[in-house]
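Only one chain is shown below, in structure tokens, and it's the form predicted on its own.
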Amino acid sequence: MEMKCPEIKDALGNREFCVWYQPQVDMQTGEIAGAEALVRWNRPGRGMVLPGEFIPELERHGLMPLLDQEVLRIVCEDMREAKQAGISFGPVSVNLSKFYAAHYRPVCGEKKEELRFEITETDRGLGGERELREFADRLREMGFRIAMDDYGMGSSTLKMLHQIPFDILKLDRYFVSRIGEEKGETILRSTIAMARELGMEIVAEGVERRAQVCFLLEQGCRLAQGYYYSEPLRKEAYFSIRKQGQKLPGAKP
């Protein structure tokens, strides 16, 4: 069904969307060790929209920072709910958008150890490499980690490992999906002891097998979200199963 911006732009206003979690797992120990947020819209007459079906129409009329900033408001708002119950929510991580840049401000109750930014490899929107680099100095100065999400879809991976200081490597599931093939296993092999060499942390994304579980402890990557251990989650069950303290099936004995 196609959507108009007007009617996106009227949703934002109505505060009809919400945040999803996904857990990102210690695959040596099945412990969650945090979390990305994942927006849905839950559209009237229709239920949860992912977000593939009404991003690139708030993209095309550069609405995407009024939708970085609902969701930093939601997750924001769930971080003080999880701690009036007395719930460890962990650290969260948001992604920024290509259009986010120049309109970041701070939302109030911010924890600086339990929120963490995403920028995509690939996102050319931020206006250029200077005000690429300037942003990401401009989040770390706040005391804010960031990652490097979709690492090597890119054009310029390595030039952008050279030029900012991220925390976090997150390896893209194209390449996770590639485990089992000589070339892919080898790429990644590289990827991730360069990145332990730059002090990175390293998450894998789209971890699905035992096999790619086994492959990247290996590596010495401990950090994996996918639905090999958990699909995206309502706010209610992340919260459940951070209160119960609970780890994820799967985990490598």
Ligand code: C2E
Given for the second form:
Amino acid sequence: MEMKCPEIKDALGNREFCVWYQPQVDMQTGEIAGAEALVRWNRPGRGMVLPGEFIPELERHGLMPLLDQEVLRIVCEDMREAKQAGISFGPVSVNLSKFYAAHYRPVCGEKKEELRFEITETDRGLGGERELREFADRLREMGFRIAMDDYGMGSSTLKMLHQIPFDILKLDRYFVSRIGEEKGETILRSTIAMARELGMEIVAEGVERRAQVCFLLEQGCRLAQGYYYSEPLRKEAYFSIRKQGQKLPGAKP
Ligand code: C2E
Ligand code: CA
Ligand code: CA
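Please move on to the form predicted together with the ligand, as the form predicted on its own is already shown.
Next comes the full complex, this chain leading.
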């Protein structure tokens, strides 16, 4: 996509970014257990742009800390709005790039139990291992729960899992899409067993089919995110399903 640095920088200044929410669902009951915050760029004259198209540009220009901060600001604002309207909002997971580590500033008014942070090792962040560990410790000391995103896709996933006290493991959708294949299922079964033994909460990403729901539930993984339940929703639509206390179709309704 042709795009110049000043334009994306202006987009931050002009508050052209917004956040969509993808529900996380308890597959056993169909109840909504929270959401992941996913950024979108409402580019003037072009419509909604997905992060895959603009994050590389922001990374190239060292602007990821500013984006993460902007997303956090929007999520906190939406959280306040939900609270005023008496709507359950969270817990909402916010993605943090490693770039953010050195710049993290606590946001006022955030409720610890309503916010979680997702950290991935697959981004091109520059943060070293020690820096990341210190950052994770800091977030946990502040009372936030942290999730390891895209589990299984990095080059040192197990080492990271060993060194950083993650509370939540997000199984990458690559492995979920392998359900139905013997090898893929073996890897998933043992990963879920390991995460459970480590006392971690597990969230399966990219759940699209009922057969995946059944397999995951059998293995003891209850939480999922994916098109089977819901695509990411605009704030208004997310508020609306939370307001109605709507259940999404569960495998065992
Ligand atoms: P991610 O953190 O792994 O987020 C999940 C992505 O998978 C989202 O794409 C979501 O729309 C998509 N997805 C959800 N369910 C399904 C499904 O059932 N099937 C398939 N095929 N895809 C599904 P999205 O919104 O385009 O975000 C892409 C990536 O951009 C995210 O991957 C994350 O790494 C990054 N990102 C998004 N928002 C933020 C943000 O606010 N800050 C940072 N630092 N990164 C962000
Ligand atoms: Ca994520
Ligand atoms: Ca992910």
